[in-house]
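To begin, one chain is listed below as structure tokens, in the form predicted alone.
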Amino acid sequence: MMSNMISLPEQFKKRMERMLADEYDGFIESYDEPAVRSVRISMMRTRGKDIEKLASYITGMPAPEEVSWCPNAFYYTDDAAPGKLALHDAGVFYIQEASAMYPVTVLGIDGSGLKVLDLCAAPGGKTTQIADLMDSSGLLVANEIIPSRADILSENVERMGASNVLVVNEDPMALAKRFPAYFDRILVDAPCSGEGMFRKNPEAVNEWSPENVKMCAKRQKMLLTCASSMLAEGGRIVYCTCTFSPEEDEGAIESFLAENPGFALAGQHRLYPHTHRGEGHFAAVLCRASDLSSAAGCSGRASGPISDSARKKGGFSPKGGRKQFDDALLRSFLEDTLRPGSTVRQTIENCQERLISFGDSLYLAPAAMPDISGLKIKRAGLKLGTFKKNRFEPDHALSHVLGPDDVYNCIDLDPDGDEIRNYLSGLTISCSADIRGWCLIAAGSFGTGWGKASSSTVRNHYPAGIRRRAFR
């Protein structure tokens, strides 16, 4: 527990007292409460599953409280350790702070074929939330300017089984030049002074200063300007922060609108830790002024899918990444490993134009893939695998979009058992003698990784960089 009257910066407290007036005492008292913890269960990964049963298992609670503004999201207590569950590695859920889930719910992911940009996407909580709502349709560009954070973003996209995501590592201004009036939805989760992190991360208190607030506000102005140039007619921008600073929140919006009269505010809302079950967030919905009459505010969703004419505006032709690859090796892998009824196999076989290669790696690109030449790409959709001498080796990402019914060979392990722990730690596991070749390793029927079986032993192909060392 943190002692708020000692630890919170005095200048911060004075400003919050001016802002909140009679609510100030309740706000301050909230810092004597434990941080709120929550998970968001993937709708894509759990389709057809008993969500209540899964939520109880993940949170360790018979009837966990739901996050009211986000479907499939639940609170858990400090006694639980969901990050140590094998189902976390399988991408069944994402550990995400509850109020951070709010901005995506007002982004308006309400139609198929949308082109969406998450401008400041790492570590990937909001990106994977958007991808979940898009259900593998359309295009989601997730950008992160810092390379190491872009790597983490890419790993989380992979873990959650998101197949329509283009992960890029670019300066927002470079993207703005590349994608004029292109995206139907844009999320600007702006780097901020982090005042909504004080209870969850006491280090954020030490990093706070009035000077940092001003620096963040300047950067946020640039991000909004970049985003506005990339918004297609009929689209919307959601600007959000995890701070309470008016300079970074309402002030940033007012400043943007003053300089961009073609845009209007459709709604804004702030979640405080004393009024909502979360740590704190701000979200504002921006639309072009001509589109405002058809846009819902923060409490609702957009009125409907973007028209085809608006979606095509500013588009790019899919090109620039496709090279020759060994079709015979890929076809042999598909025929030996994936059942004919597998949706993934059918897509690969029927959408050859979406197959693009980078060196020896093969990707299934999103259906709405733009020209990616010259961009710093971390992930170009679903990585299918790698061509090696005389064989095609499936990638870890492919395992996370498959289930037992998709493959000929699946070893479905108890998510609480020793064998899945051994597998996630990089050890070999045993199998029946009749299983040979590539096999999907599942945890509780959720695809988790690959193994190669021979003589009743499965050689472990779980990536070395993410192998486990400890379980609860």
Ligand code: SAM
Second form
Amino acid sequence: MMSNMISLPEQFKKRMERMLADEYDGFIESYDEPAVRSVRISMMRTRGKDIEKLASYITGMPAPEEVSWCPNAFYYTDDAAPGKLALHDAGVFYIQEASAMYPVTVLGIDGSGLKVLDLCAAPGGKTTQIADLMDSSGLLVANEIIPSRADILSENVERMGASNVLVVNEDPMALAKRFPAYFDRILVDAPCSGEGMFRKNPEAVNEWSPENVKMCAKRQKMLLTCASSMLAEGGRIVYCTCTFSPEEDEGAIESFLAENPGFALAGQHRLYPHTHRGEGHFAAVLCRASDLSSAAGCSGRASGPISDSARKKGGFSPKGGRKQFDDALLRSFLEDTLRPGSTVRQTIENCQERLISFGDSLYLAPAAMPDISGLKIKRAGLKLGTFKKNRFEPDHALSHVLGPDDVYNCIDLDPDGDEIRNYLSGLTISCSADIRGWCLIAAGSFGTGWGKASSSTVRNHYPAGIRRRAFR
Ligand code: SAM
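Alright, leaving the form predicted alone aside, put up the form predicted together with this ligand.
Below is the entire complex, every chain and molecule, led by the chain shown above.
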């Protein structure tokens, strides 16, 4: 038997040998290989673009290998540093481990207007993948229990230009009380013992113990129980982990099903690093037993009782509310900045009922908005901007759903040039003398932020918290 650089726990190795039998040597040998790296290019943001050209630019490879189970996803090697590219800040792609892309592909995001919950969502790899497939329709509730991680989730949702997402920072039990039988699709990407992280993050080995596996399994059962109470008729749950431990994978499913005979397993699958090009993941698809045996299978949709009652009550109304803002300031911003043909401008103008103000901030809520009063909300859809004295100032999030054709003024910068680096670092950039007022700053035609032009200079409105300190 060969040795490996990572010192794997003996108990883990013994268990894997029992599980894998003949395949065990191949599994252990995979730990001598470097961790697999991959990116997922946003379909929403790159519509009409040459994906192969973009993939080649991002990965630094002439013809990067595609991740076979996920569209628009490509492998790259250690020589590339996609996180340093301006297109990363523009939200053109997400650096996501290849096998972690698998669970969303079996979630069944197959119709418009779905109500989807991502129960354990930070930092947002799977949330942004789901949002991309939903293409801004319906409702995606992305929940994260840890506040600081919910902030990172919210930033990633914003960066990737996802506009139908409600970012929530709640205990899953609080959500279960609020949303009985409500969601058509639920992803439970449960916190786990992380055995699939050993190659990518060798410190995960030190955190591994049989006791931790047991503790995780108990928490996973609680999460599954919460999720099951929120599933609408005809809906689907995907439970997944990045661990190989049967106690947390098949065992968690078995123990849930034993106590919830109304549910059935539609399928489960494990990706190992020696069988699939990735670090490893487990995913199981659960449906209501009645749906599994019906003709609709797992793909039907249904509205839950909350959605109907919330609609009657007027839905979403926490501290903020509908239409408590100065229409004239918003109208003047739209007329000066966004072209009439812009989809975002048209949606704002035609769907006034979706405009929601929180204090001075204005959001475009997702099309299917539930009652979220009393919940801790980090983001309520697409943040459009803020009302300041006598003016409306666009939000950074808005820039990430726009392109050069949407606005009157766009400064489209070379994604490899000094000017975009200066802009992303917070510096002032120059422009032609005829540009005045709000302008979209784009990197290679992808909306990246805002600037305000006057007298041949553009004041930088790239948010201070995400500015680059050093560029390359
Ligand atoms: N889905 C994420 C992605 O694709 O980027 C990764 C999620 S990670 C595997 C699990 C998340 O669950 C962590 O962010 C963790 O903070 C959160 N978590 C921890 N304890 C939890 C609990 N009791 N209930 C819900 N989420 C919890």
